[in-house]
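There is one chain below, alone, in structure tokens, taken in the form predicted alone.
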Amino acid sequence: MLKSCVITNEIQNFTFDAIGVVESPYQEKFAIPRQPNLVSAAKGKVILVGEANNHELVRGIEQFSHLWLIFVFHGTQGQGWKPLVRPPRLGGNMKTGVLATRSTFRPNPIGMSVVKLDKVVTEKQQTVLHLSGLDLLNGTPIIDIKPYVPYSDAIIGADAGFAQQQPETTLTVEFSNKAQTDLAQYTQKYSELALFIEQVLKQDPRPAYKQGKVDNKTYGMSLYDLNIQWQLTTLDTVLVLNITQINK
């Protein structure tokens, strides 16, 4: 016999402590790829904190090539949320229910991201997970980490609506003579800097309504401690103008 189930309208509140914090090359929301693993050269770390800074918590985790990071959209949570949003994949012109998107502006500002685990290092009682394919803002609080399990998490034949296919990256990225000279100054510190910049710009980080259009605006983006200025010179060409150190 089936037992009856009583549903109440009682609302529960939950409080979570961060178990880690992200160290990321992305210093601002602009230029962060809209999904993880679109920019493989994006290297970062999760630094475990508090009681979670215990190597026992991640024992055996290196058996898995990829991890789910459950995190808080700390950079946008103060802006609140609305039931309808304008997904970039729809050109920023069509409204869709927020729960039918991966918008950062959610009833609870919680996100999830799959990243590649490169290695785990514990030194001087500090455990750090080294990652790549990152799409998270520097300083992002991590509230949980789970292994990515291919047979369960990758569902063949699943429908993804307006985001069924990975966005095409048809842009060509070129570096001006000045930018090439600037690159030479920072290559020793950031060995994959040119590739990183190229992969980020191929995603065309401009607002959705400008994609597929040429404008003469000079854009800037912050990666690591660097400011990169660039322009879209043709429909399929991005020119990096210069790379400068950010004064802090």
Given for the second form:
Amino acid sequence: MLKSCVITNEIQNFTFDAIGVVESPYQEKFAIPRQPNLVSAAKGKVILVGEANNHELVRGIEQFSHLWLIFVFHGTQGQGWKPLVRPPRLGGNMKTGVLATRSTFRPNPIGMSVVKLDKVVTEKQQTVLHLSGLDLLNGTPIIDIKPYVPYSDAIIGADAGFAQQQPETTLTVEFSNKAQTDLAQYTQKYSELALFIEQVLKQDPRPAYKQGKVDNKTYGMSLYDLNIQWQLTTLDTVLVLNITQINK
Ligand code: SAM
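Which structure goes with the form predicted in complex with ligand SAM, now that we have seen the form predicted alone?
First the chain shown before, then all remaining chains and molecules of the complex.
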């Protein structure tokens, strides 16, 4: 006979401590790609904290090229959730069950991203994982890290409904003369800055209902400590107007 499953308080409520914190170039939600690895030039770090800041926890991890980061959507967790959401992939106007999406507004605000592990560095008692392809806000708390195991995690031929294909990126990104001069000032500090900006803008960070439409608004996005202004000049061209340092 199967024992019936009763949910007791003991197995209903959990408390986890963060094991790390993300240092990411994305300072606000706007312009963060909707999934990891769409912007390979997005470089960041996980800084291990508390009892997890011990290099023994990551011994052997460099054998794995990619890792799963399990994290808390700390930037939106206070905003609650609803059973139905409007995924941007469906143009933002069709409702789908929240558990059938990767929405940030979920019953438990937990996210998971596969990212590339570039290297692990322990210096002065601080262990840091260097990563690329992030889709995470700066300061994101990490509650677990696991190796990505292709034989089990990558399922060839799996069905993914409305998210079967990677979103198309048809936009061409151009830099104005002013933006090119600005870039030259910051490339020593951020070596792949032009590529990073290009990859981010190719995703068309505008709201879902504006995708595929021209608008004449000037947008600003924060990457690292920089504010980047840009505009769509045609249906398929984005022009970077200027890059300025954000005064802290
Ligand atoms: N790959 C993860 C997943 O599937 O669970 C995240 C997918 S979610 C659609 C990606 C979006 O989450 C990003 O575009 C960004 O707007 C948002 N995001 C990233 N980090 C966040 C954080 N710490 N708090 C709130 N929102 C965050």
